[in-house]
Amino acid sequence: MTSHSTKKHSKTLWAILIATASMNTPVHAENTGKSILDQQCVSCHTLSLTTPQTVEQLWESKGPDLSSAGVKYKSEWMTNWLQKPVRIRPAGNFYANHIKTGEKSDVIDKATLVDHPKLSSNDAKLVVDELMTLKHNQQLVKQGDYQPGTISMTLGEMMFDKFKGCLACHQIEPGYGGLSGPEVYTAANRLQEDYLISFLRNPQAWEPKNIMPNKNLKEIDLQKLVHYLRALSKEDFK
């Protein structure tokens, strides 16, 4: 066999080997927001509207319902948070499941809390894009319901604490306030203002078994509370 024929035969053999290897190599589908949610999130979060029928069922939930994420959360905040998650509920999704008796009062049993997994920048964007399409209960949110305005921090805190009693369950800065509900010093960064108005107006319309009390707030007070939450979110607590 000539040198030219040998080279030609060698090239043909390599082409066959490469083609065979390509056929045997598994093809991995690219991640999508839905695939990430299905694989990593549904064990703790509800993505379709399934209202708990009893308080016990609500207590057993490991994470918040995300079926209304598209009308509830702000996408920029959520994208950043998924990459560097920080606990929003100091005592977990349901307070009574994560406390123990201390010397003076109940304290959080941190051993029972599980950290939220971190996502890469790309995966976080994919997940948020998918979550923004979930808009159950959107009929409860009226676009433009919140009217931008301001309130002094002193008056806002007095209203939040003394007049409405919200400080008993919510922290307005790290380490100051109640532990049974989510902290609120980042609420205006993470939650859409129109959603806040709707939720504060009637928490049970969003979740019938919700332990958040309906304060039967006047419309002017709803606006003032969201003004305060927006002002609070601009404070530097570092």
Second form
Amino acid sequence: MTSHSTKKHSKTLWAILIATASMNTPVHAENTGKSILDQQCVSCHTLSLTTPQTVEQLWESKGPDLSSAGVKYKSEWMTNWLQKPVRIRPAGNFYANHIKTGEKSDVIDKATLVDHPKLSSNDAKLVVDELMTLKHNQQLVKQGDYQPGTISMTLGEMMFDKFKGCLACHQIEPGYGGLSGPEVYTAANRLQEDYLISFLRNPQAWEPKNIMPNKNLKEIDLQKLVHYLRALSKEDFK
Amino acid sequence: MRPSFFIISISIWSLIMTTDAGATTAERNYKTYCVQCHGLDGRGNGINVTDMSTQPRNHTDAKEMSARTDEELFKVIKEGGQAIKKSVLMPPWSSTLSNEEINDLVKYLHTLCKC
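Hand over the structure of the form predicted together with the partner chain; the form predicted alone is what we had up.
Full assembly next; the chain just shown is listed first.
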């Protein structure tokens, strides 16, 4: 008697489960930000945990970690860039995978660089709405950490080059500067100011094996460098 | 007699294994962090050098490299060029690499300059 009724119950339960499951998966699924990310982006980007944690993962990584996109990028920039992506890191996501010996010095192996996938304006908006909800490392960012101010271009460049040695790895205008890191003349268009302060204060807190060194910058210098990045991003280099 | 032979061979084996591991890590760290400036073949000609006001050290130059003590090499990797009154373009790697990894890199440098 008891076993019979359990069986009957579980049958009904199965019927309900199957019915709900088929209701949730209509044949023509509408794209959502999440479904686009899962289908077109996760092959190169991590969304839920911050990598790389080891040197091996650094070599294997195919794109920047997006798990903190919501506290890192400016949404308007992302929406535009995803429709018209242009290269930010001259030597690709991890430079060492894209270099070869050249005549005078090592050179970028351009044949190994791939163009970034493009999205329609509708898909870009959906994806950006979803990305802006990802805040894995939000505890590292303090709202209002950056205090708006200015610095002259001359002084800013002197800090970036002569005093702090940042030019070794970063271009401050197209064709001028180091190539292993992202171009910085667009950094303040792309990145939130409070994130920039947090990242420059401690790049390893964001990614322990990061090739961006911790220069132990003073708080006042962090602010000045971000003033400079903001000034650079307003220049017209075309 | 026997147990001591066993212990000795174990310790020799573990010595070989650890130095081996150290050398592998050092080569990997060099290829990850150093070649951007010092170059794939260590000649101070990495992808970053074109616009540099001071050119990176050529690690294959035995004369230049043997002018430095291991303590200086350790210090310049850990604290950056300015720590030994050299260029600010050489960054401090203390937040990236452990003391042990830096020591292994100093040993690795000797294999590059063969000195």
